[in-house]
Structure formats: C-alpha cells, structure tokens
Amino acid sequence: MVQLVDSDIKTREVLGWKGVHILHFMGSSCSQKLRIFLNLKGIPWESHLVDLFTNENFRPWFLGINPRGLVPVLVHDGAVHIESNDIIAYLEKTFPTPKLIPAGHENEVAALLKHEDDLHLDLRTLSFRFVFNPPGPPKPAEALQSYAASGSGTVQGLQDREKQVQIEFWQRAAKEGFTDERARASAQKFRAEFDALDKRLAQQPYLMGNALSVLDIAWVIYAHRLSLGGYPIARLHPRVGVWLDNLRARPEFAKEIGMPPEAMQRLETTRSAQVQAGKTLEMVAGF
C-alpha cells in the first residue's frame, strides 16, 4: 500500500479532510478506473478535479499532496493514498461489500494489476499519438520545471524515483514526439495482452470467472481507450470486443468513460487526418 507519511505531504490542509475525497481528472484512465470502482461499491465520496490539460498536477499545491504528480489520489480521513491500484486495494478492505476482489485471490489480483499498471506508459504513448494528438509538445518546459522543483520528492519518507521517470517520458516526447517505432512497440504489447484476455473469456464471462472484478474494471479502461485510438479490438479479439461492449453499456461504466461532444469532434478530426496520411494506429502497428 502506498500511503504517504507526514513528511511527504506539504499541502497540510488535506490532513484535516474527513470522509472519502478523490483528486482526479475526468479523462485520466486511472481516475476512470477508480471512479467505476467507487460506483460499483456505492461508496460516497467528494470530488476534487485536477485539470491535467492545464498541468494543474505539476503545480505546488497538488505536488504537496502527491509528490509524484499523478492522479488519482485518495484522502480518507486525512490519510493520503496514491497509486490507483493501491487505492482500490485499500478501499476493498475498508468497504468490503460488494466484493470486487475474489476471496482467496488477493495476491493473484495484485500481481495481475501490477502487470496491467506496467503498461501504463504504453497506453499513454498510444493515447497521445492517436487520441489526444496535441499540436505541440504535450507538456511545456515551464510545466516540467515546476514539476521538478515542487513537492517533497519523497514517498513514504524515501527519495522517490517515479517523478523523474515521468519527467523523462515527457522530455523525450517533446524531443522526438510519439514515433511510429514507439507506437508500434506499444501496440504489439497490447495485442499480446488482448490475445491472452480473449483466451480467458473463451472459458468464462469475466476475467476472474463468473463475477465482475477489479481486473475487468482495469482492462476495460485500457480496451476502451485503445478503441478510441482505432485499435481493431472486435476484429483481432472478438471475445474481448463483446465483453467490452457489454461493460461499456453499464451505467456505472458509461458515465465515467463518456466524452463530451467537442472532444468527440476533435477525435473524429484526428482520425480523419490519420486515415488520409496512412498513419492510423492499425496502419502504423501493421495490424
């Protein structure tokens, strides 16, 4: 569990917050995952939006809460928890019904969620190349300077490497963009993962058996985001496609992954330009 200690936290006001507070962003995949989990659990919570598009997460106030500069963050009765999968595991123990981690499978689910999380930078690469497609560097130099300079720099009292990993990712993106080579490598990773999920779904309706679990929540977010980018899920992984459509139709999922009309219009414009240039995700990946 990644619960911050007192010395990690510079924005001291959150220590007095009572109840369940979530700092999040509507379009963040990890925030979407957590919000769906909260919906399914029926946990009441207070929302604190952090605008990633304006780099609010790189400003001192937010870095004083999460030194890594990432959303979501849980503040529960003044205790600060970071990393979405750890937050979910904590809330599952704190609010045990309805159960979304099968009893006796806690270690297995934790390992599978760690594996899913290890692909997050690949999802980000494909998202920025094929979904968001910003016209310039995705993170301005001044925002990264604020990111580097602010916050305690520690997690659980120890110097933390994760923020530097994030900075290096954005610096490379500013220098090189999201190249065909990087996009192709990331897409191929997901193809292997979805092939494995397709085999699971040949035997059972959900990824852990006959009941919905946090594993379904985590992977539906990835599958949905990649489908927005043009990944041909239904063609390459038909069982995953059916499973995805079924879960996206549920209100607990639909309200968290829906896009406003203006965002859908931008996406359609991006997709049209990629088709004309012969640079869709499907084409770049060789699918």
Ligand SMILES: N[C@@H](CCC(=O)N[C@@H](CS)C(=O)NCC(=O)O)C(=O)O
The other form holds:
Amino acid sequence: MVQLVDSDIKTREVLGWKGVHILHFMGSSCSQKLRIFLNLKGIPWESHLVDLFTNENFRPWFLGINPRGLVPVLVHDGAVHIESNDIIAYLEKTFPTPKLIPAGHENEVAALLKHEDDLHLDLRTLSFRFVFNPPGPPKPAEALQSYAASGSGTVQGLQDREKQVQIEFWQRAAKEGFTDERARASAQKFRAEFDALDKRLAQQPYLMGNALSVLDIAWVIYAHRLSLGGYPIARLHPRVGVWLDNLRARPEFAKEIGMPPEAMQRLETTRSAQVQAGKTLEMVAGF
Ligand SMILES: N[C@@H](CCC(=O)N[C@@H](CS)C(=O)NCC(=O)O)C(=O)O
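Given the form predicted on its own above, what does the protein look like in the form predicted together with this ligand?
To see the whole picture, the full complex is given below, headed by that same chain.
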C-alpha cells in the first residue's frame, strides 16, 4: 500500500478532507480503472479533476498532494493514497462488498496487477503515437521544470525516483517522438500479454474465473485504449475481443471510457492520416 506520510504532503488542505475524494482525469487509463471499480462497488466519492492536457499535475498544488505528479490519487478522511492498484486494494479492504478481488487470491491479483502497471509506459507510448498524436512535444520544457521543482520529492519519507523516470520519458519523447521502433516493441509486449489472456478466457468467462474482478477492469482499460489506437484485438485474440465488447458495453464501464465527439473526430483524422502514410499500429508493429 502506498499511503503517504505527513512529510510527503505539502498541500496541507487535503488533510482535512472527509470521506472519499478522488483526484483524476477523464481520459487517464488509471483513473478510468479506478472509477469503474468505484462504480461497481457503489462507493460514493467526491471528484477533483486534474487536467493532464494543461499539465495541472505538474503544478505545485497537485505535486504537494502526489509527489509523483500522477493521477489518480485517493484522499480518504485526510489520508493520501497513491498508485491506482494500491488504492484499489485499500478500497477493497475498506469496502469489502461486492467483492472484486477473489478471497484467498489477494497476492496473486496484486502480482498480476503489478505486471499490468509495469506495462504502463508501453501503453502510454502507443496511446501518444496512435491515439493522442500531439503535433509537438507532449510536455513543454517549462512544464517539466515545474514538475522537477515542485512537491516534497519523497514517498513514505524516502527520496523517490519515479518522478525522474517520468521526466526522462517526456524528455525522450520531446527529443525523438514515439518512434516506430519503440511502438513496435511496446505492441509486441501487448501481443504476448493478450495471447496469455486469450488462453485464460478459453477456460473461464473472466480473467480470474467465474466472477468479474479488478483484473478484468484493468485489462479492459488497456485493451480498449489499444483498440482505439487500431490494435487488431478481435483478429489476433478473438476471445479477448468478445470479452472486451461485452464488458465495455456495461454502463459502469461505458460511462468512464466514452470519448467526447471532438476527441473522436480528432482520432478519425489521426487514423486516416496514419492509413495514408502506411503507418497504422498494425503496419508499424507488423501484425
Ligand atoms: N503507476 C501509476 C501510474 C499512474 C499514471 O501514470 N498516471 C497517468 C495517467 S494514466 C498520469 O498521471 N500521467 C501524467 C501525465 O500524463 O502528465 C498508477 O497506477 O497510479
């Protein structure tokens, strides 16, 4: 569990927040995962939007809450929790029904979710290349300077390296873009993962057995995002395709992953340009 300690938190007002507060962004995959979990649990919560497009997460106020500068964040009765999978594990313990982590499988689920989180920068690479496709550097140098300079820089009282990993990711993106080579490598990792999920779904309706769990939520989000980027899920992993379509049609999922019409329009334009250039995800990955 990553619950911050007092010295990590510089934005002191959150210490007085009562109830469940979530700092999040509509289009963020980790925020979508957490919101779907909250919907399925029926937990009431208060929303605080942090706009990643305008780099609100790199400003001192937000870094004073999460020194890593990432969403989502949970503040529960003044206690600050970061890392989406840890937030979910904490909420599962605090609000035990309905169960979304099968009893007796807590460690297995935690390990599988850690594995999913380890692919986050691969998802980001493919999202920025094939879905968001910004015209220039995704994060301006001034925003990165504010990111580097703000917040306590510590997590649980210890100097934390994660912010530096993030800054290096954005600096490299500014320098070289999201190259074919990196996109291909990331897409191949997902192909191996989805092959494994397809095998699981040959035996059972959900990834952990007969009941929906957090693992389904986490992987639906990834599969959905990649399908928006043109990953041929149904062709390469037919069972994952059916499972994805069924789950993302449920209202608890659908309302969190829907895109506004302008964003859909932008994505259409991006897709057409990629088709014309022979640079769709399928083509670049060689699928
Ligand atoms: N391991 C973290 C990853 C969180 C993460 O990377 N969040 C993304 C959004 S999905 C973010 O805040 N990105 C910052 C940005 O785009 O500037 C978690 O699971 O909470």
